[in-house]
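So this first bit is one chain, no partners, the form predicted on its own, shown in structure tokens.
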Amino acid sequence: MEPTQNSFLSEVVQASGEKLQACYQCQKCSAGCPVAYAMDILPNQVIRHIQYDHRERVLSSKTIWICASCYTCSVRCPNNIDIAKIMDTLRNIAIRSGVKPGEKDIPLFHSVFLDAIKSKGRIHELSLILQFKTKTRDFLKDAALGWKMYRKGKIKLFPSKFGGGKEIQEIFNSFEKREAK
């Protein structure tokens, strides 16, 4: 199955550099996915929908936003298709296309997460949670869980020291320059 010039398959292949035509639906990617239980379409089905040019179905799915990018699917693929890279590509295409995400708060979380990394060089969980909750205006939804995590020492009040902020900033700057071209 070769992609036609203006097909969704062609767009994803070109953006990701991955040869999706090689997928023969062995389903190893879906069988190993640790978050498959929460997906509306499984990773192998995402590939099949791309092959059949179901652009809206894929870009508006929960799956592309729920993907943990753990690379389990990519490692298990017998044809060396980097499915995690495809999921990342699909998120980028969805954002650029203005498609409403299947999971409304996940793109916002991604944005808050990257902003925190860019400004501080690392994540301080409490600051991340506060910034995210301020943007969603959903302050009490996970309060009990947050308190439990704090009591167990999983969330610190103050960020730990980190000396690599300049290097992280340089990575973001170089990426932004490359994207501007």
Contents of the next structure:
Amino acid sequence: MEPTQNSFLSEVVQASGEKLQACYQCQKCSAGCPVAYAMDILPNQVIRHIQYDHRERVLSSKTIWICASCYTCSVRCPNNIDIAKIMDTLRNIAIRSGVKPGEKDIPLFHSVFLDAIKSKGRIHELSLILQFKTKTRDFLKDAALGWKMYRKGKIKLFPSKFGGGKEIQEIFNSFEKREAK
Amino acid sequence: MTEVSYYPGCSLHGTAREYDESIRGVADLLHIGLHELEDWTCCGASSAHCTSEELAIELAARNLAIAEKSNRELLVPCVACYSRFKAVEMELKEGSRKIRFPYQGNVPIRYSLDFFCNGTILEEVKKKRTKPLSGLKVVCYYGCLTVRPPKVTGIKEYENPQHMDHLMECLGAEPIPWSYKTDCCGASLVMTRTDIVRRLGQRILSMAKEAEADCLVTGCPMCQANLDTRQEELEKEAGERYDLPILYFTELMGLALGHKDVRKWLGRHITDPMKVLKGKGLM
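Can I have the other form now, the form predicted in complex with the partner chain, not the form predicted on its own?
Complete assembly follows, chain above in first position.
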């Protein structure tokens, strides 16, 4: 069956390339999911909601952010639906649509991470963590662990210098243009 | 002498420094020349593919285009980078997508574990082994992206992989069968939902102890950081003592091959591996 045009279902099918109409709700994806306990709707329910065009419910869920992209669901689906890939698609759509996310810190972390790549080209772990903490204002969390790691030589204090900057800028410029559309 | 291009990725210049050092050390002993990719940039990791497919493809493709300038294979030790590169390779082969980089899709992308588990290298390892890891019981922890999804990794036994176990046998160690080989440790949520990560980590460490392992071996810098650096915190919360060293497979290769810097690599771990290794007469 082809999805109705302009429906949420057709949008997800087209963007992910996955035929999620084939889902017959066997729930194997949710049974094997290591983080299902922390989700507000289970992976099999996400698929059903998409089929019913419940756009808002899906895009504002915790689930799409809690998914750890471990691909256990995808390899166990008897209908070969790559559910983890669909979760990526849903996160992409949620960010583009500006829906209020069900989890605050996870999408925030991704945006800080991408800002770090944009400005330096590579991830300098310490700068990334400090940037993220500036946004969440949770400076004490893991501070003792950070000190231990520093003493073991695992924390590099300064980012390394290298080129590549112009091309990275171009990649981000066109990404930002697309998002603004 | 085999010559390969090398993409260390961001972690190996920071928290996973001993992974980088041990790969370079082992490659040296096996006469494999590593050429670090010139001017490489971040692959975009999970944040890019969670945000925009196009952005994820372009950030990865830039590096692949650099790698394509030489005829060498590309060795990738970080499984997140590897997974991204392979996914992008697949995407570009399948579709008519246009990218800004002149990448033709001709770079053989090799994950470090798969690379070192190759038959010729294993034979070489057996020949050059100076200190067999006799009596060392290990659990091989593959994690997620080393094996999944198989359409990306090409691994056939993705529910019960054996290649790292086989490598450990070649080093003289004793790999123990256990059921958490490919369970997720939740590393992508480590900064944001530490509560979830703690729960998943506790299960893995607890099962490794139940299997009576002396140490856990991995090839993923995120899994390693997660299970090693947070172990004390997990022990406190679970009220259980793990004291389980989390080692890179390359560190154990270096130990069996008698590399002079093994002590330095192991000295960077938060959960101290020295006691166990000394107890087995390996240090």
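On a predicted model such as this, the values are computed, not experimentally measured, just so you know. If you superpose the two forms and keep the largest set of C-alpha atoms that fall within 1.5 Å, you have the rigid core. Positions refer to the first chain, counted from 1.
K.L.:
Tyr37: with the rigid core matched between the two forms, does its Cα shift 2 Å or more?
P.N.:
Stays below the 2 Å threshold, so no.
K.L.:
Ile171: with the rigid core matched between the two forms, does its Cα shift 2 Å or more?
P.N.:
Indeed, Ile171 is displaced by 2 Å or more.
K.L.:
Relative to the superposed rigid core, does Cys26 relocate between the two forms - that is, does its Cα move 2 Å or more?
P.N.:
No: Cys26 shifts by under 2 Å between the two forms.
K.L.:
With the core fitted, just quote the Cα shift at Val112 between the two forms, in angstrom to one decimal.
P.N.:
So the C-alpha of Val112 has moved 2.7 Å between the two forms.
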